[in-house]
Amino acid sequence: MMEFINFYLIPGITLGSIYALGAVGVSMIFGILRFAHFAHGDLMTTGAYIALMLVWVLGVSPLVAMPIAMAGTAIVALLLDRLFYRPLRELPTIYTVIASFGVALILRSLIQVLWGTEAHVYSPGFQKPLIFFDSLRIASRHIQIISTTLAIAVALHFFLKHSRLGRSMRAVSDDPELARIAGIRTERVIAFTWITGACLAAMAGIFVGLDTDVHTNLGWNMLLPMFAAALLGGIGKPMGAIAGGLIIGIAEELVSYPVLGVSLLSPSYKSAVAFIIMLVLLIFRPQGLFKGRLLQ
């Protein structure tokens, strides 16, 4: 039982927490701007590399560098919106979707030019896990990732439910034209959507680097599970995206758990779980668990 918790359940919750942070931005951007942002994974990579640069230059821990990396990634997201997405806002959605593929390639190429193509780690060396009750082993980085995601989920819930800007974001997501007629500053809402999504993406990218390593395909490899999480929770439903990320992360780890000595899937194939869940969901419940916006 403790082997199941230590080596499958806790890593699954950790991975799901990372997916959840990235999926919130995917869900919010689709809900308000009405397009699938395929460069979102590369915003994760951008945040991870900004933090890596601060670790190298200032010698601080990646957690100390996180606020600056989040701010830098938010600025990058706002520039991308200004340069590439805003001019396409009145055109059919497919133009913006294709543009986001191009933006993803631009970001990844710039990262490779600035930092190279080698994989890096924030802190080399083995970190001993913390031991509770003599047999429960959990790495301190996993505690940090899970607790931060929980805090983000609570803060996001209260922000969307009780703040004026949060209510404006929900109004724009439901009906942008009606929200504009009602006097809501939609451009302000769009800007804050980019800031929120980029900050959470940077946080997720740094957590990936903490848990494994930092490389130029870091965010791109996470893109499919993040989209699957956003679809599972319901497009335009940030809390649903968090739930979807946790479900997919746990599912990916549990499918390799040996039952009666036999694993359902080899660990090398567990990334296919997100793809399978996404396909099944699109066929049988396209609005997601939390009844979000349908893809059009």
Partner chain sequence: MNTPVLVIENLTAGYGTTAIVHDVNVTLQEREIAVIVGPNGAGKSTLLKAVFGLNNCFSGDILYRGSSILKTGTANLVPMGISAVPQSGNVFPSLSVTENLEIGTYARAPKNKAHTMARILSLFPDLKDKLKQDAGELSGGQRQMLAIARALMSEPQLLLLDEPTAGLSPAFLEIIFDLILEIRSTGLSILMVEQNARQALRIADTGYVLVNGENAYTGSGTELLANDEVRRSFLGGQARLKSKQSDSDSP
The other form holds:
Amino acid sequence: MMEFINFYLIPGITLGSIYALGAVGVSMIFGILRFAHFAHGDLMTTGAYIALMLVWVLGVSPLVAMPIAMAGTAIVALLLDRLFYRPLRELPTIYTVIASFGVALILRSLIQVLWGTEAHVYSPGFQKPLIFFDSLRIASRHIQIISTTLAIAVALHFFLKHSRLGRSMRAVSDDPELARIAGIRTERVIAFTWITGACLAAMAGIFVGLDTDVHTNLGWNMLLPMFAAALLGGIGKPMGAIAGGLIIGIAEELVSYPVLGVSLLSPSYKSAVAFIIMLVLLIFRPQGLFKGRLLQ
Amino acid sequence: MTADGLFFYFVAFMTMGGIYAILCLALNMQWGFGGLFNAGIAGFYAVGAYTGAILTSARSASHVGGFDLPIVVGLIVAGILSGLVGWAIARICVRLKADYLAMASIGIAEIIRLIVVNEEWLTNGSLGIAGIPRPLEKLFNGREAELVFVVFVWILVAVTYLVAQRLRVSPWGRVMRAIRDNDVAAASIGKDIQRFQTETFIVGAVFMGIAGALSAHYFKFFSPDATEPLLVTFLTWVMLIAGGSGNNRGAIAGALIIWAIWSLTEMLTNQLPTEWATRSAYIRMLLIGLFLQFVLQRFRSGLVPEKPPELRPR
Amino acid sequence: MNTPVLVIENLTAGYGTTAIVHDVNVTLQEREIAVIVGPNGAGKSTLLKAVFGLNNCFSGDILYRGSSILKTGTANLVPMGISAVPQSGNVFPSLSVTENLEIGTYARAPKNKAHTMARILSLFPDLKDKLKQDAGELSGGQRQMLAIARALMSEPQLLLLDEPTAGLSPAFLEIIFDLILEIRSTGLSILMVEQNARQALRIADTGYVLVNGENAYTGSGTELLANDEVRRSFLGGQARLKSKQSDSDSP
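For comparison with the form predicted on its own, would you give the structure of this protein in the form predicted in complex with its partner chain?
Following is the full complex, with the preceding chain placed first.
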């Protein structure tokens, strides 16, 4: 039992938290700008590398570097929107999807040119896990990741429900034209969507680095589970995306847990889980679990 | 370089250029006529490449097959299998906004990659499959064989072109191109359109599989590292957008021009000082990524803009 | 004479490069109700959308209190005191009724929000006990009320209504027309497009009959109702209980 919790459930929640942070941005961008942002994974990578640079140059811990990396990634996202997405805003959104596919490549190759392709760690050495009740072992990084995500989820809930900007975001996501008619400045809402999405993506990227290592494919590899999580939660429902991320993260770890000596799926097929969930959703419930919208 | 060397450089260029032309025509069927976004071209390409490789290579102890079958059989089966994958994914996704298909196709490419890497009994894992034959190998060898192969590739380009032209002038092809740029209208037309879209997606997938099999024959060896999956997908997209989506001749021209630019950037980055040389591949990717953005914003209709086919009286 | 609230001057407008209304003139005086009626596809909604910057104007001008708003941009009109209620999709379905009303105050905050909210809810008593519900769960008539209420939350001076009775039952129809009169009595000027021409002209100070995108008849509501030609061509066939559903005008 403790083995299940220590080696499957907790890593699953950790991974799920990381997916959740990324999926919030994917879901918001899909809801408000109405396109699947293929470069979102690479925004994560960007955040992770900015933090890596700060760790190298300033010698600070990655958690201290995090706010600066988030700000940096937000600026990158706003620039990308300005240069590559906004000029296509009046066209069918599929052109923006193509552009974002290209942006994913641009970001990644830029990182590869600047930092090379080797994997790096923020701080070398083995971290001893904390032990509770004699047998519950949690690495402190897992505690950091899970508790930060929890705090973000609570903050996001209040922001969307009670702040002016949060409500405006939900309104634009519901109906962009009506939002304009009601006098909402959609460009400001869009800018804020990028800032939130990018900050959370940077956070997720740094968490991947803390949990494993920083490498140039870090974010791209997470794109599929993040899409699946956003679909699971219902497009335009950031809180749903958080739940979706957790479900997918936990599912990915649990499928390799041996029940009666047999595991459902070999660990090398872990990343297939997200795809299978996505396909099942698209067939049976494309609007997601939580009453999200199906974009046409 | 001697004139002879230059000529065979050109032959090699035309061979890969031709394979990309097939990919680009196939993508044009899916996107240009069907309005379907496929972000997993590499997946269909890999299905074709491995099918061709396993069926036509000599018997091997390290993986299933090879079956030593004729190349034509390999090509056909490669097309069929790739088409089946396309059918499955299209059935699920055509009724949804194009973005959903984009996400699902990225997924299918990822699953295929996982299978290729993990199922060693089938694909020999990362070691790859060797001894893949080329057509008429026994009759010609050396440089003659290169010439035979380039002709073989371009015969298939012609076949792909003819199929694509038929789709283009079909009644549904006309309707689709009219509404491709308006997904709201597409959603309102309904089931028949979805059937046509599914068909274009399948036919496109078939030819992507064939292109994959062709490159396996050309490389004579295929492994997960033989191609960078994202590069295949991405280059094909750049080629189609630059060439002019919806236009088959544009698709071929786009494939050749972009393949030429891509090959040229290799020469340029080879001039870089050695400390940069290792990163040259990434600089090239960066440049082609920027090039796509440029084309999307300034030359959206492509180098050879789309012209609606003339209505011919029946 | 005072400057009119709204003047549409020789306006030619439409979608993309296609003009749908040609050289249309409309004048709306302070505290008046102007109604635009006409057959399906006459360009009524197109005209209203043009005022709100939602389509392309090719020539002519639109003046709000004497200054042109052709290039003002949709989102900037609410702060100037102009509110619009589109015909369909006019509430935010996943937001609660309260939130929908709150959205109405973001671009132009009323002096005393609680007071305004109370006043508006007294106009729409149906909404009072549904405040926490999502707007998507409301009935068609309730949605229409919420949409008008949302538009009023910014305390506008000019209200644009696009077929406020479309798809509503006859019972609701009466309620909505009464409401419009009541709203006008609080000092607003109202420009509306209506399919139920007879009832609409009855409450109109000025009526405009639009045919094929052009002004066909203009006059006071009673004049138009009395005009034989108008009656025969545009009002004759319309039974009192006619429930015409949609007229989107869009191509």
